[in-house]
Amino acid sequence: MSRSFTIAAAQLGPIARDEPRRAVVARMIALLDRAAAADCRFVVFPEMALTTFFPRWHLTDPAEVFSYFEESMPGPETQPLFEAARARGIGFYLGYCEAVAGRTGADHLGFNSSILVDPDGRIVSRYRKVHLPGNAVPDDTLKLQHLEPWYFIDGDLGFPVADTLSGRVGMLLCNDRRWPEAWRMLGLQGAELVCLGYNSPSQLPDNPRQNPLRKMHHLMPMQAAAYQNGLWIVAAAKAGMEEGCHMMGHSCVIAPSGEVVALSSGDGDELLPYRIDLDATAEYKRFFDFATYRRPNAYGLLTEPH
């Protein structure tokens, strides 16, 4: 049985403080429709791909933080999106802010996580981000904030990986590509294919040396962790200028050779389709033949507290 399919990172452009989701999730079907014309069977949307990327702000009103996270996955204004995808028989991964019962506060009101639904529209793995950037203290004399660890509690689900799509699927968040451990979290269970969303700003006003260097540091991490753990990585980010700020954009699909085969031209909302074949993970996986090679006793370093 062939398990070659086409794939796509679904860009989005800009989303205003202001978006409604229902708006949102309209330019979510378009995407789709687009998918669907080019005979996807899943597609990747960003991280907090239903709102603006709010953490750039430290917000005091407890209600438009609770705003901006879901009580359910579906809810009413994202069941459109399932029943789209579901009409077309293709499946999605979806990043949002997701609500945890009980809290009202302006701060750790839940996770920044990221569901896969297969092409029936069945929810099969769902993941919460580990490595949260930025501060765990609003700084209001940054000229950027990041206040992830300030709104989401750490992730608590480890680094799960699904039987889906004829493999082995995991997920990650943004921050999580720059580590590397939590690539091999992934290959350590034999995934084949990861699915990443992502908001990234294009400039770093506090480190302006790094600002040339932002796209490699974006791509670098992910084509090596491609090539060291034998899989595919599809990667959709937020792009344009959005509240004032750039986002990065760079969408891709990265080959398990390491190789970038496909990439964003825009800063808008787009489709980056690509035809993947998960068998051809194998010929790295047996390269990184992790039960011959890999030296566990060595590494008790990796996992102490420094």
Given for the second form:
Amino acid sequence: MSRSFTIAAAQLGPIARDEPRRAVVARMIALLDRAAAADCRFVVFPEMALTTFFPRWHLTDPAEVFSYFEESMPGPETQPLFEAARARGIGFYLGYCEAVAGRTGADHLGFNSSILVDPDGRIVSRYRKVHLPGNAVPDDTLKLQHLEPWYFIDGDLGFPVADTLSGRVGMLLCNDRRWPEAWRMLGLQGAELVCLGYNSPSQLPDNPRQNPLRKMHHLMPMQAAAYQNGLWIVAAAKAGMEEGCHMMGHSCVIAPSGEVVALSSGDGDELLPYRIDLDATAEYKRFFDFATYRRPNAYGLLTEPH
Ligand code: ING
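Now that the form predicted alone has been shown, please provide the structure of the form predicted in complex with D-[(amino)carbonyl]phenylalanine (ING).
Whole complex next, starting from this chain.
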């Protein structure tokens, strides 16, 4: 298998609070059709790609919260996505909420997770989001709540890297992209491509001075991470006005040089294909040459508990 192939960010526009899974899956299959027409081998869907971004609300009905989680992957409603991808010979990254059996109530029902599925339809890697942002308990004084640590359990799988797509592929989710430690964990394992889905509001009403900087704060840490670790990044957004909250879009492909080589422009479902060459990572991996130049003896503070 060639190490040069076409990959795509499969951005999704808004998903309504009551939008059924089968409608979302149909939208995703339409994107897979476009990906097949563009000769893609792999597509990256967003974080929590199957539902609206419900952590913006303090929901008290356990049945509604549970309805946003998947009890199995694939499950009855996601099986058609797996079949459509396999029929087209396209692998994918998918973000979704992973239920943990036996949990009840309206909080901590499971993980904010992602999977890597290879072009043969096999799940080759699983990730559970480590850096859960926002408020850990409901706080009605905030203009915009972001209750991930309330709804989700901290990820417990570390930062896995899989041998697939003729390379080394890692995963992250949304807020993880702002944390250099997450990228370094993947870089140290030789990752050549990192897939990332996100749900990022365009505006932070409780931190309004950051509003004009949102696009920079999205791209800059990923451009640095791509360069500092010599890897490709494909990042897929949830975009547009979702239940009154505008999501930032700007899905992108970032090269190991740190350059943004593809950037979405729309607010809806959009395929952003780009031909990548995993061999282009070598120049930057050689340049930094971790084995020669890293100084772990000087980095102890990084892993000391706080
Ligand atoms: N979303 C946000 C992001 O990193 C966040 C997290 C929370 C931003 C609170 C600002 C304030 O863009 C996700 N899904 O991690």
